[in-house]
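Given as structure tokens, the chain that follows is alone and in the form predicted alone.
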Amino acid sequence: MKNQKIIQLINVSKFYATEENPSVNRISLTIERGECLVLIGSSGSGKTTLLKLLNGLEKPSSGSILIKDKKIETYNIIALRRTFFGYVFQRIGLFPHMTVRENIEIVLRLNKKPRVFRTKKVNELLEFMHLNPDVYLDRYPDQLSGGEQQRVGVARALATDSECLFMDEPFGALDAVTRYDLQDEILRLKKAFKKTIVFVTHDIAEAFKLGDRIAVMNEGIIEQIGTQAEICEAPKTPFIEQLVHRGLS
């Protein structure tokens, strides 16, 4: 269904004690099923706090967020975790003393899905993010290039079949041949799985490339949020001006 809110946020807040300012500040947001919603803005701007916000690795100090029109409190924040979120770390994550098939089926078996299940699963998403399992399976992280070991964390995301994917600055680390590989990775998942994404980046081109629509933060607001198209043509501020032309030029 077409433009069918799965997430909102309502006048959210996050303060920490330590800060002077809140790190979000009276965010209103709605996020449409199956679109990828860029968030994007420099160092502290808090959009890697809201997005832990929406996983509910954050409470709001005020404010509400509603998942399928129920605010998050009512839901088994566990329970959603495992099954409606998927989440991709800038560090990718991956636990070192497992092997490949091990990280990714790591939730299966808390899902308790049987073994025939887990295997078939886990082939078939390293195939689909190509790397071979006959090679993969039984490697370990350290024996896997940065690269590789993205496309196994995005692949253990996927693997609960969760509606929403959350990507924290996944590929910053990465070498920008192997970043924009990822990145069209992350555009043909998105069109086979119909996944609804929330994409972390301070790289506007990464945004352009990869958001239905970008919102805009800095100093724990959304200065603005639109299509690339309605963002490089009407600017709303003197920071977004800036984050267009350095994607521009």
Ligand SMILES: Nc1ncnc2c1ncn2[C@@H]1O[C@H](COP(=O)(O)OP(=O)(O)O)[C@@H](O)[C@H]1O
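Keep in mind that this is a model prediction, so the values were computed, not measured. Residue numbers count along the first chain shown, from 1. Compared with the form predicted in complex with the ligand:
- When the chain is split into two rigid parts between these two forms, Leu174 and His245 fall in the same part, each C-alpha being assigned to the part whose superposition fits it better.
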Second form
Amino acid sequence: MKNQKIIQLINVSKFYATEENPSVNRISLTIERGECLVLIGSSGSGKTTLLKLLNGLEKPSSGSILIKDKKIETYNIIALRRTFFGYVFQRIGLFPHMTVRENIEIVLRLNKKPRVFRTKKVNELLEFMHLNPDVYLDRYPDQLSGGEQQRVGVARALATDSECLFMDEPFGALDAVTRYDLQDEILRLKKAFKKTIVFVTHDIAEAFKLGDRIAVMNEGIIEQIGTQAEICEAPKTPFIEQLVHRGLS
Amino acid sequence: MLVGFSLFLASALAIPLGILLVRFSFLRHTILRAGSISQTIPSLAMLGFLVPLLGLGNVPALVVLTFYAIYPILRSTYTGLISVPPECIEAAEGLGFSNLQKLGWVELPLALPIMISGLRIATASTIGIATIAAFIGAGGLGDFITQGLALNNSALILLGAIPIAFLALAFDYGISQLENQFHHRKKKGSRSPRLKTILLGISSLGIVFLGGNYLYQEHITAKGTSITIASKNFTEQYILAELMAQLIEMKTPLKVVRKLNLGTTDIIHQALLKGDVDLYPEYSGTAYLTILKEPPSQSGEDIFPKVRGAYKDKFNLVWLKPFGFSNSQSLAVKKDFAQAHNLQNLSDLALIAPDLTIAAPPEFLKRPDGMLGLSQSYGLEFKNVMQVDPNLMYMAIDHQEVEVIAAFTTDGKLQKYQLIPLNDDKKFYPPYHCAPVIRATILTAYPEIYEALSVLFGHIDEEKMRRLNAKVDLEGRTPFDVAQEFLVELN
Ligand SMILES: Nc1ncnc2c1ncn2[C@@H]1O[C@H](COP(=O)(O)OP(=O)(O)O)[C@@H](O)[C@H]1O
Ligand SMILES: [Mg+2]
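May I ask for the structure of the form predicted in complex with the ligand now, the form predicted alone having been displayed?
What follows is the entire complex, opening with the chain shown before.
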């Protein structure tokens, strides 16, 4: 099982019609089962676009994406999203007309899971995210703080027990303490369930804490990819050197 | 009922169309623009246009109501859908919703408040237009209003208007409740299914009711022993139609269906050709100018034989013998006004017309035998022309908002409001002999109708007609009573 390729990008580029430069530029990348790959880079460097490409929300302009050695186009993308990928969106995207419970269980409902199972799952996930179910189950998103919304967004992504988890700046709006706790939970999750995680962040400390490997993105390309040690010891560009020492400002 | 059903139908058409517009930019602007233009078509014109195609009654009314309800619903569906937050759509896609699930679980629920506001607009305008539907015999509360206006009976008007106002309020309240259901947080998940059941119940009830009503109507007419008598929407027509109806009921085994409130000459004529109406009183002059579209002759010759011949040849409609009076159109002024300005003839009026305001029904203003021809023939130029309902016209002149109105020479109201009709000294109008017009096939099938009506032929002169009109208009009696009384008198 170790070192099995779960996702592969081969020379993938993405051009938006409205943009002059490619948002993702000829990226080749292999993600292995059970690893946590952290994408870090300044805003606009193409991190979100890369995640969307992995999830099929955007189609690559060129290059190909393989999921378990088969081209992504050969899969039923909807089924893939429902069972194989979990996604925490940068803009969270909770459904405002649904309660916390309904937001978390929605994909389970689409998958026709029985009610008892869903209720159990929702309660577990809320506990896991440090949210008291008695308090939060029947609240609506606009009755939550930004941090609480983010945690519900993470719970929703975890509901399907999918193998892969894409998390786009999931802890950006959290206070330092909660953020620290949840980072620990992610590590536990990874260990316990061997989840493959692609995690986007702004925060170099978070990247080092969570990432087995870290990919530094800048203007649509990956400038360097490697372990914390590799990046700290041999930063390839001045940009990375600065990042390592001062973080992103 | 008609309102509810047409809203239901309009939603069924407009919501899917709205969804398609969001998905496909193709034709989006054309359709939205066409929709907004469609709202500016006058509903009465639309009704007139539909009668030749669909006949009278509920069907064309339903079509018109639905037609006007579609655009607000379409527009609000479209606006509602494009205002769904993009991050919600992205999340739905990213989590693996199919297109249909995305629509049903996310887009429509989030668009709903806006869609409901569109539904509200549609409801208000539909209820408004529904009152007009009475003109094509769709009945309903609008009937009270149009008849009340025609008979100058304010109780009748209120009888229609108050429930309509309440109906509008009730609909609005119902919809706002619906809106609250979705807006305010439902406390328990079981609440929305119950709402759905209620809605489903209401709409199926509506369908059953309408269906039943329709079948019942079919049942009546299918028996073939009934004859439909129509009238235009003014007093004299009601009385004449009642006279004929009661005579036929009395002297033949035929059943009579009364459609005593049909809007314009054109609507009745089309209904006659379609077979929705069998018999109604018409005036030779109106037929000559409006239906046969002959130019005004100005010779004052009797055109009755010409009209009778043309109707038989062109439409297979038979003019029975005239009742005995001629109801010409003319312009009327207050008696004291006439004295003060020394007015007797229309020619006299032409001299001071540029200082005067005239009120007249829309039909009169547009007809070649109305304002158009008259003003050419006499060189009439008014300072201002007000287009009003025939019955509001009298109020207008009584309250001195206007100095001149269009009037019929047999109108009982002339007396009440102290008006005198001016003399048509240039003989612009042909004599307007009034007689029953009947479908030839009906007359052949039931020749006894002729027998039954014959007591009326030549027995109602202008004086009598004015008296009958006055009994309804001034004494507030019903056309039914007045007709009954007159028949007793005749025998
Ligand atoms: N839907 C889109 N249409 C056009 N341009 C886009 C779109 N999404 C992202 N971009 C552009 O692509 C680039 C990368 O954006 P993004 O992937 O969101 O960066 P990041 O997540 O690293 O902040 C930016 O220049 C952004 O303006
Ligand atoms: Mg981003």
